[in-house]
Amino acid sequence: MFSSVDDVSARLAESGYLASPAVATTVFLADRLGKPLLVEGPAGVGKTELAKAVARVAEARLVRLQCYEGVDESRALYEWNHAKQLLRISAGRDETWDEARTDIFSEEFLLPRPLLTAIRGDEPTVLLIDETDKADVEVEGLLLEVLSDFQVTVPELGTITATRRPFVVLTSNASRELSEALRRRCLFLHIGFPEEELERRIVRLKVPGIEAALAESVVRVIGALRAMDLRKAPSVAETIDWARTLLALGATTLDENVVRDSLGVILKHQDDILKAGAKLDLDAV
């Protein structure tokens, strides 16, 4: 998909994802290499929208897997469709049942959940396998075998092969430890708050019609407050978000009152708001 680092970089942006080099790199390797990519870091700091900017620049379909505690193989690999198939049965009464499991186990019958969607697909795929730490540890052992071979094993069915690779990216918030055979199997990329610059060049992008300076004081107030011991640190969606706010309430300039009133759109807990207005001094920042 990506002739260079630059490439990809370059690609990016155009979709409107700016990466750092260090994302741009493992991009790359990911695909030139052929190997998964674990992006893990704090929510909110672009790891789902990374797969999607990678699916739009390739032209390629996203197939997502949103895990969750209690997902399992009905829902991440496949399932039959058992209505259809006890019709099937009920229509058939006069086959013997080796006439009819020969049928009723057929393609006709399967319902493909994400990971055999990826893998059955002959057009450029992006699987992303979102929240992945969220998932029961069992459900790491479904993954194994499509990370390591491309390939789903159906035993009704037989083993069926990716004839095209997709490209996959699995998302950790690190809720919990993946274990080493996952993550021996992928590249490894962190992605953690960006340096000022780099989410500065974010919200002028993502908050058209923002002032230079303004964005600069958006960028500067995050910071400290990221430098604070809070519950939930404001991650870079919440920086465009609060930059979108000011926008609409017509603020020029960060004073005390503007910050005062909006904290709610970057701070989510009471205990943190009220950490950050007696501690933040904008006079400082």
Second form
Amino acid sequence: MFSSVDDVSARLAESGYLASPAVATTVFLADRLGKPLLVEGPAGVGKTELAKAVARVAEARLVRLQCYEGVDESRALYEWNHAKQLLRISAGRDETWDEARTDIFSEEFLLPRPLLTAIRGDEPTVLLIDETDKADVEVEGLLLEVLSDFQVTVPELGTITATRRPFVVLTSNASRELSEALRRRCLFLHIGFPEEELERRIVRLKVPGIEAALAESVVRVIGALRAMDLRKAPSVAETIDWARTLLALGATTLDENVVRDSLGVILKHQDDILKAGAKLDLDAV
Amino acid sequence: MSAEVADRLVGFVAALRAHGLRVGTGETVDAAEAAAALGFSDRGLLREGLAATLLHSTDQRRVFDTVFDLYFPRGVGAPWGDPGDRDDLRDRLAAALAAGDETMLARLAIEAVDGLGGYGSSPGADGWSSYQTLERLRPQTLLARVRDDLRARGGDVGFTDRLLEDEIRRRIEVFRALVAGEARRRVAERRGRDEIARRAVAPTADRVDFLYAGKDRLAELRRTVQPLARKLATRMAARRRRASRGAIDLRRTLRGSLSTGGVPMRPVLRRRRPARPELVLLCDVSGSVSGFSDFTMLLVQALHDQFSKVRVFAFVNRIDEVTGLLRHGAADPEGLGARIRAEANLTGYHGSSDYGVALGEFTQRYGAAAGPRSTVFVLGDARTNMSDPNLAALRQIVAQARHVHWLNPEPRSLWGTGDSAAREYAESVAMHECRNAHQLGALVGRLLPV
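To complete the pair, please output the form predicted together with the partner chain; the form predicted on its own was given just before.
Entire complex below, previous chain first.
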């Protein structure tokens, strides 16, 4: 898919995703070694966005499995279409038992869910397993077969192996410890907060019309907030939101009033806002 | 892949393993493939590639980076010849700090260690010291100069100006870390990589010894409380689920079998009482062990929804209940220790810890806290300053409570030495060595009642 790490960066950038060297390298390796990619990091740094960008670049279909507590085999892998099976049985009243029996567990009655869909397709596919940590431990067991051999076993049909390996991205906020077995099958990538320079470029890309000086100030303030050890440090999504807010407010430079009024866009806890206000020397809120 | 590169990679993996990172052969092979795909021309790419294949979690990264710098060094020796004198270095450092130029900082770190860090002349007693380098270069004193320099250029007026000092301070920290890494690399050249990799790499946060952790390592450790608590909570929930599936209730199974003529068709499982256990912590918060106690208190607090009731008592030589302080302090783990020491009544006539008095006072004032449903954890090194250990009080707690465990942050070999009453206490209570967060996590997961 990619010829070099630089190629990855360049093409991701074209599709609107500015990747750090670590991200580009890992995407390149995931493609080259044919291994799934496990992406961890705080919320809002672009984990899901990365999968989407790769799909755009590779002109691939994006198949997404959103995990949640209680997601199970029938949501993740496949289901039998019971209604259709019943219809089939009642429609074929006159046929012999043998004919009826062989039919209802065939492909026609199979409802593929994301994992099976991604495995079966012939076109290039990016499989995004989002928020893996939200799913129960049992689902990880399910993923192991898919991720190591790119195959799915349906008892009635046999094993379905991928003809074309999907590019797999798993994301996690680390709200639960993923199993060692799952981690071993994946390349690991931690996306943290970007370097200042990269973040400036991201802001200017995502918020066209912002002036360079303002973008720089925004990124510097965000950097200072991140160093403050808050309950929820602002991430890239918040930086962009803030930049948009400032633009909408018509601010051209940062000053105390503007920052104080818009601090709620970046910080989501009252005690964080107080702490930041004190540290940044804003007048008492 | 040449044999030499393969050897280097295997040595690298072995060094990682020696620091507690679990790296399997499969990952090593992946790493080799990654190295082959990326080539060796770009060190940054190689680093990211190896990290992606060898690591499994974020907290391993710090160890990885240090070991990587030793095994895949930037260069050999000092590549730029004569480094110039101290003032010249300081000038260029100030310029690099002002510009925030990390490449230049890295280069200056190399020059600084080469020019200022060398000590000794006889083989075996010589080396490079980051401490000495930083002591001579004093980068922290450049702060004012860099700040004034930047202000004079007029780049910063207005709001962001007030961020300037903190930013420069952070850059100086980066430079100090670079110097430390460079000194390690130079020493490794002299003494052999493997030995330095074994000795001079700071462990991951969860393996830092509670008793010797510095302030910043403790802060780092505190940040691992929440993830650790989450991990333990999942583990405990799983254990609880399994336990509730567990045993067969024979009486009710037989009773049910009457309708099938005495054939137990349907086994009835024993119902679990829904009551969650109660937890009581007795924490020594005197100087030496306070890091350990603070951390454990925070951990227990983060786990509090796993218990029906948590009560925490802190003592030095008087004991006082601090449960209330712990609960509404959720947002501020750092101030916890200070708050406890300020607001609770922990010391009597002197300031050193006295386990005997504290335990005795506990049985008198709060004896009811340790009941048949509660599990008691005593946290402390059992160093009781030669005073009476009051074993009777501990025995009374053991008799009242369901379980009692003692977690001791000292290595087992030191128990009973000097003024430690650990051996005596260990006769009446299960005492466990608990020196770092890793051990604590394992112990808590194992010892806490389901």
